[in-house]
Every structure is written in structure tokens, then in C-alpha cells.
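The chain that follows stands alone, in the form predicted on its own, written as C-alpha cells.
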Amino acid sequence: MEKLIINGGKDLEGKIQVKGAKNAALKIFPLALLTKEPILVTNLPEIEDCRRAEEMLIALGHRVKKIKHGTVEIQFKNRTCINLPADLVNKFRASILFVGPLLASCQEVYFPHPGGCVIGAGTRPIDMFLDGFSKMGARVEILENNYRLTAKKLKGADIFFPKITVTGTESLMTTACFVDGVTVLKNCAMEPEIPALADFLNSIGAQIQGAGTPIIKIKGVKELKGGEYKIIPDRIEAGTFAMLAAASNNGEVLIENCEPLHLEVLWAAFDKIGVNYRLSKNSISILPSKKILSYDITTHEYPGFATDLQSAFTVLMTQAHGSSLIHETIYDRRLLFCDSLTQMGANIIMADPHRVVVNGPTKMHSRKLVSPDLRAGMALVMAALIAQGQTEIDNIYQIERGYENLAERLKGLGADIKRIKE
């Protein structure tokens, strides 16, 4: 088992570069399922979640192909339509992802509720998007263990969200490209990574308007092109990396090869508390602050305070002067890492499983620790990087899960951080 051993309290500086969207690059691996010529797919972070979607579409008898570092060629290889590997599949969430054009182009499919983090794990049922394909003409079976989807034809439908969900808005959003009809979509989510999809939908031959609005329309094609999609830089990445510049407060960091205007309610929220920082086209620099100030979140859907992002605030927080609400809105659990930055000194008290409050500044050491999801994980070698002493992270395969060569990275900041197999 792999861990990061990180002695903390060094002066972080210098410049770092963000890579692919996670949450932009899953997305892409399905596609090759509705299209029998290649994708070349450029500005791919390589993290543990990628190798599992890249294992999924070879299980389904097709082919991935690595170019170089962060680049490879998927293609449409056998029409084989298997079932969804359960051990793929309770791995990361995803993997729904392959649902939709596994069902349209060979009308059956069968799979076991999909897994990832913990986080949420009781309130992320998938019922959105069984509902979504019933809609558009599937029978839906669930079975003890797993759920069975079969349509002889799908059809475009009028499918309304009850709740924002991004991954059912891409998932609804890919199948309807490669059904009869026209499908409208509606109470869509509206993050960046949406519409970097339907652009690249578009240019291989998809009719798809809307995308980033409330309302996508979708007009069923026949067939759709290769082409070469590159990734959007990952905003929770830069957000992060941001946030960890501003709590340790020491030399400047550079943040590059990113997207600043996907983060402008992380500016809002640093303009009020004092973070001293400058942005460009695809830039951002933390300078060294007077003073950090707390502040309340509330977690929201894009463009609102990204849900990915509170675990990092939450650990900028404990450095703040004053009091913070922090409050997630979007998933159950995400909250409970908490505990572990009390453990290492952090002042928190938690009112509810939706909310904390944070008084700062305080102190932070060093402990031995468990990454619980991606997430938190990120947040506890954030938490650790300041805190005084060695502090010892197991179950990292959850951080590598979206973070690419992390502990590589942050040592080019000056940080002292190694990864080791027990």
C-alpha cells in the first residue's frame, strides 16, 4: 500500500501547472462507442479514474492507444457488448458514463450501481438517469444487484431534472446525440466541462444547442465523426492549488495552464478575505497576504461554489482571523474529514452533517492520517503542508484517483513530500 509522507511548515514557491480536467476527461471515453473512427485525445491527466475508464472501454472489446505522455487514440474496435465489469464499475462513478451509448448502440446493457467515493454515498442514486433513458424509450429492470436496460429503439424525449445533476446532463445529453428525434433537456447543469463536451460533439457531427444553459435541445444523428478533443485545464486543481498558496503565505506561486474565468466565485470569495493574488488569460499568481479573514460558503452548482472545492476552503479557513460557516449543500459525508483536522490542532465544531464552523487562526500538526475520499484527501495533504512536524497519509490511491503525480509537483513548490510502499 502506497502513503505520502509529508514534514511540513516549508516555505512553498515558485510555479506549477495544472493539468486536465478530471471531470472533462471521463467523459470522453464513451464516445467511442457511437463512433466507428478514432478520437485522439489530447491534454489527458493521467490519474488512477482515467486508467479505469481506459480499462472499461477495453473490457468492451475496443482499443485506447497512448500516443505519448497525456495523449492517446481511442477507437471503436468490435461490437461487443458485454456487460459492465462490476469490479471497473464499483470503482469509480463514471462508469455510467459507458450506459448511455452502450444502450443506443446495442440496445442492451447490464451493470451494478456504480461506485467511487464515499462521499454521498447514500444520497447518489441513479434514478435521474433510469429515469432519463425510460423516457426515451428503454425498459428498465432492477435486479437485486444490478440494473438491466433494454431498448429496440430509442427515441427523443421532453426530460426535466429534478435536481441539478452534471453527470446525468452529460450522459442524457451523449445518448440523445445517437437517438431518433429531438430531445430537450431541462434544469441542466451548467459547468464548463458541459459544453467543452457539446462543442466537441458538435465538430464530429452531433446538433446540439444550449449546452452551459438551463435547457440543452438535441437532434438525433445517424452517425458521428472522429476528431481530436483537448481537455479544458481542471478548475478544482487550480482552485486548490490556490487555496494551499494562500494558507501557507509565504513566496509567490504561479499557477499555470489554467482557466481563471472558471473560479470567479473563488475570486469574489478571496477579495473579501484578503488573499493577495493576480490573474491572466491563463495565469494566476498568490502573493503573500497581510492578513487571511474568514468567511461563510454555502456549496452550490456551477457557477456557484463548487462542492470540490469546500474541503480546500475549509482548510484555508483554519488559518483565517474569525469564525467561518462552512456549509455543503450538495453531498452527505463531506463534512466528516473534519475530524481529522481537529485531530491535527484545527478549531472546528461541527453544528450538523451540513455545516462547521471554523475559528482560526490556529496551529496545525502533524498525525498519521487516512485519505477517506479524493477530496478530503487533497485537503489533508493541504492541511498537512502547514502543519508543524511529519505527518504520515495512507489510502493515497484515493487522492491519485484525480491529481496527477502529486507529490512531484508540490516538491517543484519546495515542498517536502515523498510517496513510499509500505
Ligand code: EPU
Given for the second form:
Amino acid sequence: MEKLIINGGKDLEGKIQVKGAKNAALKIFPLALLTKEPILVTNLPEIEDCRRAEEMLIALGHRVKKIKHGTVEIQFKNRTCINLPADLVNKFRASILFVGPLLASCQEVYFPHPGGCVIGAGTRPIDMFLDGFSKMGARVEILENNYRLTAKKLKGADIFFPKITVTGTESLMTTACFVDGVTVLKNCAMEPEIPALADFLNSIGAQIQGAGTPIIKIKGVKELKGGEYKIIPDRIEAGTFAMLAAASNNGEVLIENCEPLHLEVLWAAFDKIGVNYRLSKNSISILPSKKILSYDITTHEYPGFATDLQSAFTVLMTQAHGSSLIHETIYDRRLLFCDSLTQMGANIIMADPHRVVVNGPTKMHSRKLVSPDLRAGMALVMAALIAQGQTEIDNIYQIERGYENLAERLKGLGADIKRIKE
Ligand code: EPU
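Mind pulling up the form predicted in complex with the named molecule next to the form predicted on its own we just looked at?
Time for the whole complex; same chain goes first.
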């Protein structure tokens, strides 16, 4: 088992590069099922979830060749299976994105309920995916341990999402590229990863309009070509590094290779709480601030305050003057990590599973911790970096699902952090 050992309280300054976005990268592998031509993927983050997506694609009959760090070429070999391998499906929720393209190309697919971070009610539902495929003409059977979807021919459909869903929007948008007729998706998610995916699909022959707005129209086509997809920078990583720099508040931190426009909600919050920052086209500078003030946030779909940034903001508020209400509206288990922050000295009152009040500023001290999930795990790393003493964080597979080479990159800012194997 690997763990992180962090000696906190060190000054952080210098430069850090943002990697490609996990939640954009994961979507390129399933769509490769829709073309026989090669796809070159660049700026690919080398993280565990992407390795699982590569393994899934290989299991389904593709070749994934590493060209150099962060660049792979995907090429169809032969279609080998209609079962999504359970051991892979169990490891990451984005595995659900393979279902539609496989159904469109093989007319049948079996898969168990997808895994991933345990952050939402029960086993994070997939009803909106199943309803969408059913509207496209698929027969959906719920078996004892599997779902079975069959469709001789999928057809375009009018689909309204009762709740905004990111992967649901991406899944049905991608599948609709390859079905007969026109599909209209309504009440779609607008996260930047969605127009990025649509732009790439259009560049290889798809006909998608409206991605990045609540209504997306897709005209099915007979075939898709190959092409090159450069993964957009990870806005969650960039925002998290910005909050880490603001919370440690000692030197200048330059965050490079990012897209500040994808984080406007965070800059609006920084303006309110007094963080001293500068934006340029592809970088963010966080400078020492006089005093950080408290601020209430409510998580919301893009362009609102991303749930994936909530845990880092909660840590930042432990260093702010005053009381902040953190209202997590998307997932009901995403505030449970606050118990670990409280053990580290934070003053946090849990009002209910969706709301906590953080009273700051508080001094944080070291603890032995276990990373509960990806974003909470990263928030604990952040807390350990600002705490006094040595913190040990276990179960870092969860963190490495989404952050490439984290310890080495943070060392570049002056952090005292080691990844060890036991
Ligand atoms: N939902 C349903 N039924 C469905 C699908 C979703 O009720 O069929 C509910 C979920 O339970 C949740 C809400 O809808 O309450 C939103 O879920 P959504 O489907 O948008 O989440 P997701 O697509 O599974 C993506 C990201 C998440 C990110 C959310 C929200 C990927 C691979 N995952 O998840 O990223 O938190 O959107 O922005 O793109 C992460 O990176 O740590 C992460 C969890």
C-alpha cells in the first residue's frame, strides 16, 4: 500500500503545471469505439482512472499505444466482447460511458453497476442513462448482477434530463452521433468538458450543435473519422492549487498551463474573501494576501461553484476569519471528510449531510488519515500541507485516480511530501 508522508507548515512558492482534465480525458476512450481510424490523444493526464479506461478499451478490442508522456494513439483492432469487464467497471463510474457506443456498434451490451467515488446516495444511480437508451429504442433488462441492453437499431430521440447530469449528457451525446436520425437533449450539463468533447467529435465528422448550452442537437452520421484530441487543462486541479496557495498564504505561486476562464466562480469568491491573485491567458498567480475572510458557498452545476472544488474551499475556509456556510447540493457524502479536518483542529459544525459551518481561522495539526475519495483526499493533502507536524495519508490510490505525480509536483513548490510504499 502506498501512502503520503507530509511535513506541513512549509512555505509554498514557485511554479506548478496543470495537467489535462481527468473528466475530459476519460470520455475520449469510449468514443473511440465509434471509429476504425486512429485517434491521437495529447495532454493526457497519466492517472489511475485513465489507465482503467485504457484497459477497458483494450478489453473491447482496441490498441492503445503510448507515443510519449501524455500522448497515446488509439486504434481499432477487432471487436472482442460485449461484456464490460466487471473488475474495471467496479473501479470507475465513467465506465458507464462505454455502454452507449458499444450498444450502437454491437447491438448488445452487458455490464454491472459502475463503481467510483462513494460520494452520492446509495450506488450513484444510472437511471437517466437507461431511460435515454430506452428512448433511443434499446430494450433495457435489469438482471441479478448485470444490466443487459439490446437494440437492433438505435434511433434519434427527444430526451429531457430531469436532473442535470454531466456524464449522462456526454454519454447520450456521443451515442447519438451514431444512431439514425436527430436527437435533441434538453436540460443538459454545460461543463467545459462537454463542448470540448463535441468540438472533437465534430472535427471527426459528427454533427452536434449547442454543446455548452442546455439544449444539444445531434444528427446521426454513418461514420466517424480519426483525428487528434488535445485534452483541455484540468480546471479542478488549477482551482485546487489556487486554493492551496491561498490557504498557505506565504509566497507567490504561479499555476501554469490552465484556463482561468473555466473558474470564474472561484475568482468571484476570491474577490469577496480578499485573496490576492492575478490572471493571465493561461496562468494564475496567487500572491500573499493580507487577510482571508469567510464566505458562504452553495455547489451548483457549471458555471456555478463546482462540487469538485468544494472540499478544497472548505479547507481554505478553516484559515479564513469568520463563519462560512458550505452547502453541498450535488452529493450527500461529500462533506463527511470534515470529520478528519475536525480531528486536525478545524472548528466545523455539521448541520446536516449537505451543510457544514466552518469557523476560522484555526491552527491545524498533524494526524494519521485515510483518503476517503478523490477530492476529499486531495483536500486532506491540502490540510496536511498547512498543518504543523507530520501527517500520514493512507489509501492514496483514491487520490492518484485523478492527480498525476502529485507529490513530485508539490515538492516543486517547496512542500515536504513523500510517497512511500509499505
Ligand atoms: N444522477 C441521477 N441519475 C443518473 C445520473 C446522475 O440521479 O442517471 C444524479 C447523481 O446522483 C448526482 C447528480 O445526478 O446527484 C449529478 O451527477 P452527474 O451525473 O452529473 O455526475 P457524474 O456525471 O457522474 C461528473 C464528474 C464528477 C463531478 C460531477 C458533477 C466525470 C467522470 N465525473 O460526474 O467528477 O463531480 O460530474 O460535476 O465527469 C470527480 O472528478 O471527483 C467527480 C466525482
